[in-house]
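The chain below stands alone and is given as structure tokens, in the form predicted alone.
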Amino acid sequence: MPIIHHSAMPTIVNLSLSPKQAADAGSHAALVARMLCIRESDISLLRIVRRSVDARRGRIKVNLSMEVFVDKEPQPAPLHFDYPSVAGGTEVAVVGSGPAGLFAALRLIELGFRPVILERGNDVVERGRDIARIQRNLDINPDSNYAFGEGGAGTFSDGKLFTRSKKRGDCNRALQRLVWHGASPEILYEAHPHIGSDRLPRIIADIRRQIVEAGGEVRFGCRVDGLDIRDGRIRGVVAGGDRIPAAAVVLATGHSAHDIYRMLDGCGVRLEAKAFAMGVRVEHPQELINRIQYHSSDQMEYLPAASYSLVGQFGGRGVYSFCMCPGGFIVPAMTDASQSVVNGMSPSRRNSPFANSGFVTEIRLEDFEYLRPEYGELAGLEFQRRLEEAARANGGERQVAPAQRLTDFVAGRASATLPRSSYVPGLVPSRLDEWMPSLIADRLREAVRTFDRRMHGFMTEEAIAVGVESRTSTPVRIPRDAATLMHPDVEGLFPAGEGAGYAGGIISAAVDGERIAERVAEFVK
């Protein structure tokens, strides 16, 4: 046998396997042994970095890229955060216990700041029973739901992990943290990550925990409704009448946070209206999806649950899928008894019988225009309110969801029944072409009828559209300095996530919560 050479490096291979051998890990390191030329026994250590499947041309393909350490290599340190003691430093107020709140809380105690998150809704076990209800068609606690409390908008309703974003901050970082706290190594190097929305809340209850045996706080039921605004800086925030001062106020709120930026307008703190998108949410059998993306393959039985995702231009606007969830479920996703609204989730194991996915286009500023005059930078937000109450008033009872074959959808037809769905409050047949706004319905079916030749099978009487998917993104942006990352009127506030208009999902949160805490840093110091 050849003698090879190794750098201090690890060596990497790429393997490209049927569904069957990937999932024979005992068999990786024969083949990685012979496409190096060395024994079995010289691997110290194989470890997966990435993981694809690859089903464009027929033939299934698993595509491995693995790290090979033979002996004598050094071997990579285990993963480690070191989170000292921060009792008695300085306090910054950390408004919002989301990706974006939470990971900054975490980089602050790094670097030896005292966070103190204020949270308006209840701890992950409190607020699931919150959930419980609602999904009863019970009462909605408008503080605690699937938008809002511990963990924020993705602990209960995504557990999806991936971000196209690579320009702000380390997102291998962030996920390393993640494994940190609990989850699966595999989230490292899937091209998808995903930790299900039955883990995801046993990791947000360790990281509060990691945060209060550093000498942080978390508060609960603990609703901003004011800032501490002297000379032009920020000295603190009100909740519940009470004063809670602090060095700097991250604002890491969520993108359902409506009161919080009436409540900065109401400040005279300065915002920004943008676009953002609107639609529906669209559900087929899991094994229908299976079907199409998989071609049928005979070895189904080793592959996840398949995904798609799908993007046009139709009318001059981009429509496109978001948060596909494959084996998932469709939830109540309103924070108002008044709302339909509707988002989607997935359990780690992807093992419902239904996929879902948002279905959404563009909404532009002129399109809100006719707003501007009575509601200025939140007219956008009026504009999300109407449709969501329109969703509502064409539902049934309390969560009832308006819905509507996919084929009747396009056709522009009512449906007089509906198929099976995964949406556990029911769902009422409703013409969501008709109530709908024209600019959204029109859209949604050009990009039905072009996206069922993309994936011949996808228009079926099997399908339902759910109305409405209304919470891609806040149609409001809380401007600040590309440079401090502070508001550029008020010291020491830093907008932060998606509540701010600057992150799209839990990953691109959590990173920019991390880049806010080092500014933060920077400012106090």
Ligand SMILES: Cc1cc2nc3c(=O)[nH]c(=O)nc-3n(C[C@H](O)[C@H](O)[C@H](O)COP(=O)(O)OP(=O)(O)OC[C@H]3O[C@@H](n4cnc5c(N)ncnc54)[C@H](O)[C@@H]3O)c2cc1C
The other form holds:
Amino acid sequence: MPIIHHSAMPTIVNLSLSPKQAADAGSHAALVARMLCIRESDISLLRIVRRSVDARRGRIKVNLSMEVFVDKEPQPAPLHFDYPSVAGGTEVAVVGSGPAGLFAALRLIELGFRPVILERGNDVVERGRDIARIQRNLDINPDSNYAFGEGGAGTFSDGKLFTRSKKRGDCNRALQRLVWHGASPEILYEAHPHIGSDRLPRIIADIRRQIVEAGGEVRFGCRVDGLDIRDGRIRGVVAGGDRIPAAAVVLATGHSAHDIYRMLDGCGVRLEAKAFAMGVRVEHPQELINRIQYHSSDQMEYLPAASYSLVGQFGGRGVYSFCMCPGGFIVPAMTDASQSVVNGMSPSRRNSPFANSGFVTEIRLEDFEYLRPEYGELAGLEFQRRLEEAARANGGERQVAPAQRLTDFVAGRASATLPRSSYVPGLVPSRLDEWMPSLIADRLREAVRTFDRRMHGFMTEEAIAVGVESRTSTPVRIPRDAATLMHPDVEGLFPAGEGAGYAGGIISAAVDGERIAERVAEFVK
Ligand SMILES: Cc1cc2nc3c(=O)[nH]c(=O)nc-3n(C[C@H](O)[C@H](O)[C@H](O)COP(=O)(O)OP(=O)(O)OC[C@H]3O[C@@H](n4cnc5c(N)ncnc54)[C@H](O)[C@@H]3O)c2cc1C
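Now show me the form predicted in complex with the named molecule; what you just gave was the form predicted alone.
All chains and molecules follow, beginning with the one already shown.
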């Protein structure tokens, strides 16, 4: 039964439709007109403000919330972002062109400052070639790969845009900005918006174009390896021996930039070890996940590839699925050849025959306490490095990753063979259950058994666990003052985004970048 809310303007109509009806956009106006007892021709604008799929109780419904504007009612202003010229403006160095760095740069321009973005990797086009080489088991460019390069870690990803952040207004603004730079407006109303690895690079390139047109600057192949700090205040950064002066520095280097943490530690800039999460990436046939989640194969052609989200407590610790990529691919996300690190991505249509997801457990400070005497605040980084290198040692040649059937992982036995997988460089059977620390493997195994009771069929011979999912969050925080957002000991240094420990995902990193830009403006003015 449709629900209608008459507010000031526009009228909101909530529809609960079959997947087929929902997909037939041309029929919506007639449906709404009938419900509101108006003529279809009276509707001047009908727009979806929320779309979600409800597959509970075995009856799949698509819920649409729509704004209805009738004749002569004022319509919403078109989306617009204005980037004024900042040529000749005060320069702010932005280290890293991930979502935190790019959104900081865009906001700095809006506030009248000239961002100079320093990015160690290549532009998105060249980076695409570097990534293709990694997929073909050729060499890994340590500065340009799935983690590093223009657009940051999320550029060749699923581009999921939902976040647990409670600041809806800020998140919506970040989504609107992405639409301004070329993303589909659907991301503004989907309950679980995503962009896709095929579309993200074009959006990133458009952001760069508008930054440069406004007078900002982007330098690729520019790896920052030092800070210029005098009298407790930052004066600029150092890259390959060159000093780059700046009124303030936004440090948005992501959580894979281990060299940045070591450099900060080496210069005596305070860091803090923090809890993080590690585990494996799990892959199933997408068709199996569809069957489990949708309970039927009816009208599947009108439904998106199904996803899942699992969470539980095992042995007093959280275990959860993370960064689920329906219709996606497992990708080699290492930054150098000594590691095996995997992650996931999906194209916009999410049409690969596989569903993958990170499957991780909490790693607390006490788990790597034994490394503290030698590694201090970087002990978690060392714990992470050891697991990534163990995965490499147990994997195959180059990017070939270690894997085990999920049933064998749980039962504690070797997999003689592996099923087909989306992971292009290839897999080799390996006893993940044996060589992963038991504090990770044992909890994941217990979790799989429990999750199989919630999602019957999750634990199947057709599913695999691939090693390792180790870069879900940073093991090190770069502290900042709660009010100024500057490093408490270095005036003018603004740690931002996921690498600093203040974001987890594309949208939260982007929102953090914008907030940082606002504090930079207060500091520099
Ligand atoms: C394969 C993959 C898939 C993902 N999928 C999703 C998803 O679907 N949804 C989601 O929300 N999140 C996803 N993530 C996570 C998401 O990408 C990150 O949370 C987000 O990009 C963090 O943004 P950031 O700007 O803080 O850091 P990053 O995106 O990591 O950007 C840091 C940037 O700094 C640069 N840099 C590092 N060191 C230096 C240096 N010394 N000098 C100069 N530049 C430097 C790097 O090259 C990089 O461009 C995915 C990550 C990966 C790897």
